[in-house]
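Next comes just one chain, in C-alpha cells: the form predicted alone.
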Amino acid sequence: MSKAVADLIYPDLTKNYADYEALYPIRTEDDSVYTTRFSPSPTGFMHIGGLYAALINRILAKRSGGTFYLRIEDTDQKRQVEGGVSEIISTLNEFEIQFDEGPANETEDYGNYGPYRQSRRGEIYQAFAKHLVEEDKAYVCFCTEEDIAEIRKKQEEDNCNFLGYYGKWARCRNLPEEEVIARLKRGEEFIIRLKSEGKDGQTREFYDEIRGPLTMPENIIDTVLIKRDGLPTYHFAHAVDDHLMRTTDVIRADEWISSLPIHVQLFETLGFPVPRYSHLSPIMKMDGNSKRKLSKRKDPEARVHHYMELGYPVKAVIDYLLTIASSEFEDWRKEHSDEDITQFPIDVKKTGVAGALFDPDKLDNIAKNCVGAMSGEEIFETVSQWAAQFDEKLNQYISANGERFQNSIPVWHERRLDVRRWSDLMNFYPYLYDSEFDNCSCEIPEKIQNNRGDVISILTDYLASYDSADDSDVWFSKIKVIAEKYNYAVKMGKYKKNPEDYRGSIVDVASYIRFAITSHFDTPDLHQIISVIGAEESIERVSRFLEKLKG
C-alpha cells in the first residue's frame, strides 16, 4: 500500500505514532524494575483467577519498585455491563489490591500514560494502523462475513489443514493500489488486517517465564487490526498499549498462550521491544475423577463476590491465594504474620505449570486463623461494614444493639476457631444475633424425649434458684445442687469409673439447659451467652422450652 490509501483511511489524525513515542516516554532502564499491569475486560463479577493474577502482577510490580497499573479493554461493547468498571475497581479495593495508575471511577483516570480504557484510545491504534499501512506491514480488506463463510467452506472442502484468511485465501492482501482508493471514495465497509510473514508449517521458540522455551508454529494469520466499528482488536491493542504503557511483564492467564506467537509478531512487526510473558496456570477443581478450571457459570467458588457476599476476611483470601502462587509462602508468613503482602519476594518461575487444585477447606483453616487473630474492634467494625452490604438480619441488629454485639465478640471469639466467615455468625448463632429465634422450633431431640421427665425437673428447678445477679461460679454451683438432687455425678472421676450408679453427669444437666436457651447441645461457654441475650430472655426462652415439653 502507500501513503496514499492511509491517508484517505485516515485523514484528519493530528497525532502520528511517532508523537505517542514521544508522549509515553521510557519509565526506567532498569530491567529490575518491573511495570506490570492487570487488563480486565467490565463484563460482569470477577473471576477468582483475576484476581489472582491482578495480586500476582501488584506484587512483583511493588517488590521492584516499579509500578502497578489498571487497564480496562473494553473494545468489545456489547459485552459490557453497566457499572462494570465500578465493579472493577471496588472489587480490587475490597482486596486491598491498590493500582498506581487507572481508572478513578467510571468516567476519569489518574496517571501519565492513559486513557487507560481501551475504548478511549481510537486514535492512538489508528495512527500505529496507519503507519503499518503505509509501510506495507497492514492492508485494507473489504471481505464481508459472508465472503469470509465462503472462504471456510471452500477450506474445509479442501482438507486445509488449517482454516483462516491467509496466503492464496487472503483475497483483499494484493488488491491493486488503484481498487483500493475507488472502493475507499465509493464508501465501501473495511477493516484493516495485519500483512502476516509468519511462513505455514515453520515453527519458532517462545519463551515463557514460567515454562521456559516453547515450540510453536509461527502465526501465519492475516489478523484483524482494526474492525469495521474502528476499534481494535484485543490483539492489536494489547501490543499497542503494553508498549505504550511500558509494560516490562505480561503475567496472564494461560488461556493465552495460544496468543503468544500473533503477539510477537504484532511487537517486532511494530518495532517495539517484546515484554517478559509469564502465563499462570488456572485454578482448578475436582468434578468426578477428573480436574476442571474454576468455571464462573458452574461454580461460585470462582466468582470474587462469593467470597465478599459469604464474609472471608480479605486477608485470607489473599493469603490463600499467595499458597496457591507460591510453596514458599507459608513458611514466610508464619515469620512474617503482619507483613504488608507486597514484602513477599514472589517467584512467578515457582508459580508452577500443573493447575493448582481449589481447596476450600484450607481456605477455611486460612480464615478461622485469620479470624483468630482479629482483636475485639477489628471483629466489629470489619463485621459491621460487611453485615450493612450483605446481611440485613445482621445488619438490623447490630444497629440496634452495637453494644450488646461488641459485648457478644468475646463468647464465640475466645478459646475457639469455628468462624472462617462472617456469614457463620448467623448460621451458627442464631440465639445471639437473630431477633426472631424460637428455641422452641426444633424438634425435641431424642437425648431430652428419653429423659423428658429429669428434664421437666432440673429446668423447674433452674428457674426456682436462678438469680440474675449471680457471677459464673455461683451462677453453676446452683446447677451442681441441682444435679446431685436428681443423681447426676458432678465429679467426672467418679462418673466415668462408675456410670451405672448415676442417672447421668453434670455435663448432662447443663447440655439440658443450654438446648432450652439456644437450641444446641454444643456452644460456647452458656453463661457468657445468658449474659448476653440477657436475664429475662434467657428465663423466657427456659419457660417457653419447659411448657413445650409438659404439653
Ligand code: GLU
The other form holds:
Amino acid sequence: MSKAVADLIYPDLTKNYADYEALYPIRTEDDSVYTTRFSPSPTGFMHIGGLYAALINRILAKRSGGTFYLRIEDTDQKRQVEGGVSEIISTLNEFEIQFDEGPANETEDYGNYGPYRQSRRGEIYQAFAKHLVEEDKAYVCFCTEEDIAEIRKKQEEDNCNFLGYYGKWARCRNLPEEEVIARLKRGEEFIIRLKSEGKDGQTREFYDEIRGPLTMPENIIDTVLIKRDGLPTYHFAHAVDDHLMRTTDVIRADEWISSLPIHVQLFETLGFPVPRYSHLSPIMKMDGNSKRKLSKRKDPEARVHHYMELGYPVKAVIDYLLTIASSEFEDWRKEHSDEDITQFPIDVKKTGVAGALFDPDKLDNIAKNCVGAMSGEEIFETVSQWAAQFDEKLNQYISANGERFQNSIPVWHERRLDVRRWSDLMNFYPYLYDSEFDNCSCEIPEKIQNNRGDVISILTDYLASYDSADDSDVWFSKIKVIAEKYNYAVKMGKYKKNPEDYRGSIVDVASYIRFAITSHFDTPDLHQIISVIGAEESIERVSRFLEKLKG
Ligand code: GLU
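Please give the corresponding structure for the form predicted in complex with the ligand, as opposed to the form predicted alone shown earlier.
Time for the whole complex; same chain goes first.
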C-alpha cells in the first residue's frame, strides 16, 4: 500500500510525523540522565503497585537530574471515570510524588512535551500511523467484528494453535490498492494494522533491566494500531508517546512483560530508538498457604485510598514501599532520617524478580516510629487536615477544642509508641477525643465487679479529697492515703513479698480510678489525661461511674 492510500486516511491532519519529531526535541544526549514517567489509566482509584511504580520512576529521574512526568492513558473511553485525572493528581500530591510535567488538573497541562493525556493526542498517533501506511509497514483493515469472529471460528476448526489476525488469516493485509481506495472513498469504516514482519516459530532476545535477557517469540500478529474511533491501542500509543516524550526508561508493572515483543517491534518499525525496560514485580500477599498478587477487588490494602482513609503518615507509606523496593533502604534511612527520598540511591535492578510480600506489621512498625519522630506541632497540623477529609467526628472535636487537642498530643505521643495512623486516635483514646464518650456505657469488668465494695469506697474517698489545684505529686499522695486506708500496699516491694497481707496494691487503686475515668485499664499517665479533659469532666465521670456501681 502506499501514498495514495495514506492520502485518503485522516485527511485533516495539520502536521506530519516529521513535524512532531521536530516539535519534541531530544531532551539530552547524556545517557546517564533518566526521563521516566507514570502513565496510569484514570479508572477511579490508584493501586498501591501504581504508587510504588510512580515512586521508583520519580526517584530515578530526580537522582539523575532528569525528568519525571505524568501521562494519562485514557484511550479506552469505556473505562474512564469522572474526576479520574484529579484523583490521580491529588493522590500523587498527597504522597509527595511531584511530577515535572503533566496534567495540572482535569483540563490543563504543563510541560513542553504534551498534551499529556492520550485522548488529546489523536492527531499525533494518526500522523505516525499514516506514515507507516505510506511506507507499507501498516495497512488499512475493513474487517468488522463479525469478520474477526468468523476468522477465529475457522482457525478453531482448523485446530490452529495460534489464534489471531496474522499471515494467511489477515484478510485485509494484501487487498488490492484500488479496492482499498474505492472502499475508503465510499466512507467505509476502517482500522489501521501493523504489517508484522515477525516470523512464526522464531524467537528473539529482549532485555529487561531487572530480569536480564529474555527469549520470547517474535510478534506475528498484525496488531491494531488505530481503532475505529480514531484512537490508538495501548501498544501504539505507548511507542509513539514514549518516543515523543523522549522517555529513556519505561518502568512499569510486569503484567506488560508479555507485550515486550510487540512493543519493541513497534519502536523498530517506527524507526525509534528502543527505551530501556524494567518490569516491576507485583506486591504479593499470602492467601492461606499460597502467595498471590494484591487484588484490587479482594484486598482493601491494594487501594492507595485505604492508607489515606486510615491516616497513615505519608512518609511511613513511602518508606515502607521503599523497603519493598530495596533491601538497602532501611539502613540508608537510619543514617538519613530526614533526607528526601529522592536522595536514596535506588537501583531498579535490585527490586527483584520475586514479588515482595506485603507485610502490614512492618508498615505499622515504620508508621509508629514515624509518628514518634514527628513534633507535636506537625501532628496537630497533619491530623487536623486528615480529620477534615476523613473523620467527621474527630474533625468536629478538633474544631471545637483546638487547644485541648493540642494539649492532648503529648499525653500519648511522649511515652508510648502505639499510634500508627490517625484513625488509631479515636480507637485507642476515645476518652480523650470522642465528644460523646460515655464512661458508663461499657460492661463492668470482673476486676471491678469482684472488688465492688472496695472500689465504691475508694472512689468515694477520691471524690472527697480531690482538689483541682493539686499538682500531680499531691494528687498521687492523696491516692496513696486512700490506698493505705483500705489496706492496699503502697510499697510494691513489700506487697510482692507478702501479697496475702493486703487487699491489693496502689496499682489496683490507681486502676480503679483510671477505669472510672477512661473505661480502660491501660492508658497513658492518668494525671495528664485529667489535665486534658479537665478537672470538672474527670470528677463528673468518677461520680457517674460511682452511681452506676452503687445502683
Ligand atoms: N496505562 C497502563 C496501565 O495503567 C500503563 C502501562 C505503562 O506504564 O506503560 O497499566
